[in-house]
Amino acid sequence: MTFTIPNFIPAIPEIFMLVMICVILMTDLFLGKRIKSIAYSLTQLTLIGAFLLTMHQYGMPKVYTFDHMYVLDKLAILSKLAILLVSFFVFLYSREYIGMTKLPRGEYHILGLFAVLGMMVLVSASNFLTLYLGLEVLSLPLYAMVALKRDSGVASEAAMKYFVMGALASGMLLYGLSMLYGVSHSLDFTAVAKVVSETSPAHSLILIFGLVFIIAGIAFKMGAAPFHMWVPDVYDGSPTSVTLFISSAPKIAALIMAYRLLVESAPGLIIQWQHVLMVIAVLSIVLGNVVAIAQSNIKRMLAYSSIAHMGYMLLGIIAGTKAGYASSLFYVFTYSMMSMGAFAMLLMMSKSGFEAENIEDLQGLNSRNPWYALMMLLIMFSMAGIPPAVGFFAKLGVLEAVINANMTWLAIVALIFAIVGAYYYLRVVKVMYFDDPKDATAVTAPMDMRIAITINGLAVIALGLFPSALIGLCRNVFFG
């Protein structure tokens, strides 16, 4: 028996986070005191270290490693890429605010960096227990995170319905895996799809049961309905800062996960699942448009509009074709930097004793500052598909995607209910400019936030008006 060297080269990114993350650990515990900033400093530096040693792998072939258990392929590297400047930006955006709420600052970025290599693992995975791995390394940090605020009640609750609820879909999600392999005796998603796509009808019956499981735990990772109970409670009840890193790349890694299991794994069981995930789908845009008109909080209000959003990322998924996985992928890039924006919006107009979490604390925000105003507009319109902002693009090539599969019913579900949508987004339009401010104090942020928001902001315009750099990026990944 011969023990082979697995090449560690496809997981350097990875490698060097998990240094990093240990070197943070130490450092601030050493040092967080007497040094306030060196968690944040850290951390920067260490997801900017894994995006450029990533971008460094951009254009390799697609390889195997650690016994066919980790794959680089051109999905993994754009989807890290993608996840890490994310994660970036919600770091930059939540360092003032975390040093006015006196949240524990190690303990946030070192969660947070935690959350960020189970996504780039995640996103790797070729492998069901590679898989796992990542997803709980992705969870458990966020379970965490959500209760930091560790003297709030509402916080604590949140946590706890996030963490039990989590728990229940991570093994429903366990148990569909081991029906799969059950059938097939491999946990490879290769072998796995081959034996799927030649199955006899005596084992088709436990595929489709453990695909049920497979889609319930996928759903709620990505928040969509009927398993989006925990959405609105835990953005609404979790700080700003966590809520605005829940919100942003983990949807990234959880459309990735419904990609490896579902088409690279099951693509013998398409009809099936494509049928299963119609239904989450239409409920999803349905239920998340139609309940966030009732909704004063806007953290609630773009809890459910996330909701809707996973609804439509779905429909690139359901089309069942290249295109289709090529626009899911372009749509949740885009959505992740509109939600990003519009939670540090309501970041940067918190201050010490008041948080901006009603639709109405934004009223007047166009004579408190025009620049921030209009870079909420830009979001909102992006968010709502209203052109030429990212997002009605976005909209388009999902719509489009189900159109040529001919399942034109469904586009036209997610048309009707995308002009219900405007509405509310609209409304925080129309609050900011057209109403007067209750406190007329200007509305102020530390320089490196200013700027952020504004490549946040113009972004939404830019990749509007030139969308084909983007596209083409995630077309590659499929047809290249």
Second form
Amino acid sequence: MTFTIPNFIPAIPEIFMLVMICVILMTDLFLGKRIKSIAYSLTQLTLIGAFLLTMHQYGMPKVYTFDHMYVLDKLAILSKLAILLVSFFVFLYSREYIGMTKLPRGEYHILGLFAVLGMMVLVSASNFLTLYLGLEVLSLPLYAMVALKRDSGVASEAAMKYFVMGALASGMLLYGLSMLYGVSHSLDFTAVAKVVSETSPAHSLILIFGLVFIIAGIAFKMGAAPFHMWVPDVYDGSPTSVTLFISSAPKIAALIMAYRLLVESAPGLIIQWQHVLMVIAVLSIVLGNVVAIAQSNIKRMLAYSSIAHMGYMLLGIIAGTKAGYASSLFYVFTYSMMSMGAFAMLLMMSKSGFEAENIEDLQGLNSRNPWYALMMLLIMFSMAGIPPAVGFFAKLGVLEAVINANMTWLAIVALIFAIVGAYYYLRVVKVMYFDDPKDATAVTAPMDMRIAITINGLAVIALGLFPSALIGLCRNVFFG
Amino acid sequence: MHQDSVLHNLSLTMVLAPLLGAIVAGFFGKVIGKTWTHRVTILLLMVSFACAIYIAKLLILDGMPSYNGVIYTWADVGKYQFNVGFLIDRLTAVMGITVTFVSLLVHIYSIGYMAEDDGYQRFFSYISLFTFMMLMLITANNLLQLYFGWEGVGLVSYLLIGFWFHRETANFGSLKAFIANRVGDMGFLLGIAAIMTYFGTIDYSTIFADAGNFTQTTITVLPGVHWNLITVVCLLLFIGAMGKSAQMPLHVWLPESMEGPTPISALIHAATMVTAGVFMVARMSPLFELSQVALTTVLIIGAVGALFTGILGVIQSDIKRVVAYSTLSQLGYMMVGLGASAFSAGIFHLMTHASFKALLFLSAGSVIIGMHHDQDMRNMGNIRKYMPITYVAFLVGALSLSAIPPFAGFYSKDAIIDAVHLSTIPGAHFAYICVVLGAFVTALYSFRAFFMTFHTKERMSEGLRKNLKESPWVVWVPLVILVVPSIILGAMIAGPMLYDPHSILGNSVYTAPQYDVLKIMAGHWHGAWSAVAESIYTPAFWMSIAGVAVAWLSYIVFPRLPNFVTRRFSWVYYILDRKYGFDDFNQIIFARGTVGLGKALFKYADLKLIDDYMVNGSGRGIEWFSRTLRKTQSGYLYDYAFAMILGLLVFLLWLLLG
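Return one more block: the form predicted in complex with its partner chain, after the form predicted on its own shown previously.
Zooming out: every chain and molecule, the one shown earlier first.
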């Protein structure tokens, strides 16, 4: 067996990230006490660097490397760009909060960067092993981040639940992958796809077994019903800055994982996975939207809303068409943007010793800071799918995809529960604008956060007015 | 390519400048103050006007081909594409000048008229926004954008009618305008939908190119009844035009719209917005020319309106209402022109009407300023002594309106009357009688108002008379400017507009050869001055003279005559005073009927069925569901794991067994 030096070029952003993580680890160890902001600054520099490196790869033809285990295609590049951009905003929003709640800075940033690295590996996987590697590099730091507030019982409990459930889900995923391997004798997506499509009915039993286990793993990662149980507890129990992170970028990675596992490596089982995903999507949409109504804690409410959104996002995959996949991608990009904005607003309202986490904490925000209230209003409208906010086009895209796939009933169910869901989003708006504030002090935040939330809020409306650019990018991934 | 980009940029500037003005005045008006508000909006409108003139020069004088381009694709849904796009042709150029010119003068005039008003900035923001919407309407290259502008001007119009929203009558008028227009817009929207369904596009150029293929297509709306598609489409579109251009029986809102400030009456309810229907029919001429039924309908409705709403003007005592009814009547004339396939004549009358009607309204406004917002002519008289400039301006407006040669109105109205005379389509004969009689009525009410206001005895109170003086220069300068086109516009462009083989509108309107009356008339055209000389052989001329004479006799020579006629023919007066019963009919049938129906539905359908069972019921249901489902989130790890494994098993079994 000869050893050839693999082509490192496609993985340059990941390699850069890893090197920088080590650098930050060391600098934080030696300089962290003296220069408080060093971890933050280096982290943002790393993300910008990785973003530019990935940007440089944009438009490259599809290339495999590391013995066909790693792929750099349009999907990988676009989702990496989105992940890096979202993560940049996440760390920006968290800066103030981390200082205020005295969370360990170095650890937060390093763990966060490792998770970003995991996502990047995950979206570039072309082999079960790479995919699993990326998934674990993503998940393990997240477990630790949830538990970052060590003296908090709720946080530790959430971390523990997340870890145990996550381990269970990883086990299921691995088990499922091993069954596919057993049939196909390969771990490579394209090779597996070929075998799965050609396999005789005699083997279909084991394939279906494997598929269901894989879907369970994916659904857990997304936080879709009935594998969603961890979501509310983890969202609620973690420090808000961690919730912000968990609710945004990893959703993108989870969608890409679903795409790679289901569409790329098991296209032959489309009928089966469509059926299972349909049930998951409907359950998520119904349960997420309905239970969110009963929540008084806004973090839990947003947790259920994220479950519902994952259901909507899955609709595009269920449609099984290129247009459908593109609409899912658009959905997840816009969702992570909206979710990020909503949690960022909670971060900005928190003060030392006070965590904004109940809906009533938003009371009268309009009189405390009308601009923030407007931004939150835009984000809530967008989440509810009210035009012209971008959330409307996101929902329109996935609904159009399922209708074109002759699953009109699915679209109708999704639409009815979107209306139900509008209730709790609009309640937030009502509380902000029509209730009197309990605490009349003005809400302020540092300049960079103000700019970021403004960009975030206005992007929601700007992308809604001019959606074609981003839709075009997403479609280009699958049609180009 | 280069020419296209010139037109593209010019039209974009022309359209967007007023929008910018509206934004500045609307959002920052309080910050920058009153003076800067009107400076900014007027400056931007001048930019817009300059662009309009330059566009007209390029297209009409230099003969540049028209521009049709997409600015932005708004949505791409299935087989339909919705664009924001411009079609800049000669028709647009002519309309662009008219709109921006009148709007500019009204902006200037409003500095004086609105000076004391608290809503100064709001007012300027609205009229700039109106100009933007109107320009969007006339530059559209597709029906959706036309509809956008259409509803946009409507919106601003309702806002401005109700500008003094603390007045009960203003709110009523605004509501009435809104409701009457909804009826029209409903038809218009259905028309657009029909076009979209059958033509598969809303783009003008494609529609016109394909129109010939649909002449034999029939559609079945009621079972067993087949209607010609083009006819249905045109009639539906025309219903929209009837609403906006206040044609009978949807005209009821226009007199009520006089509750708005007078500059608005001049700009929106006389010169521009109400002519949108006329513009639309002219724009859609390639469709209307394919349906004789539609043309006849336009002709008859226009003719009936021209005569009968004019008669109502004779008995009004509010100076603005007289001018309002005259607007209704003149809009009827424009429609008659279109119905007779003399599209150029209709648009020509639109232009001259824009100048002399704006002149009349602004003069009336000037009088109203002097009279401290008393609009009743019974309290006026002999105002010429105090307001000489306004007096001359109103006189010119009245002469032009009464179609006395050689004023502008003569050329355009005479062309319409001739066109109807020559037209061969069914109903043309009836329409001809209406418009000729209308000429008498027009002159009668115009000069009645003129004599009552500016001549006769002074009837105003002593206090008012002492303060009566000419309005400030910002008010009379626009009047003087408007006097010019009201006199010369007709003689100047009647030839090139109507009779020249390469007429000003060129191929932007389409006339089918068999209906082309203007071509016949061109044979008799020997220039503007000989037209004046020949006019003494036309019945319309004598009708106008008679109208002036009757007004003079009854208000100057025998002032007791009107009272005698009113008493002797009290039943006629009664009918006219009730405005032929349209308002009462609407009030009793539509208003009361709707209220009754609404109440019944509210009580039984809404409160009981919808609110109680469906809305609150589903709310209660969801809430219960929500509380129950919430309990599944027990907080125990083993429950969570159980749910996961259960889910997994169910899926497995389902796939394996199912």
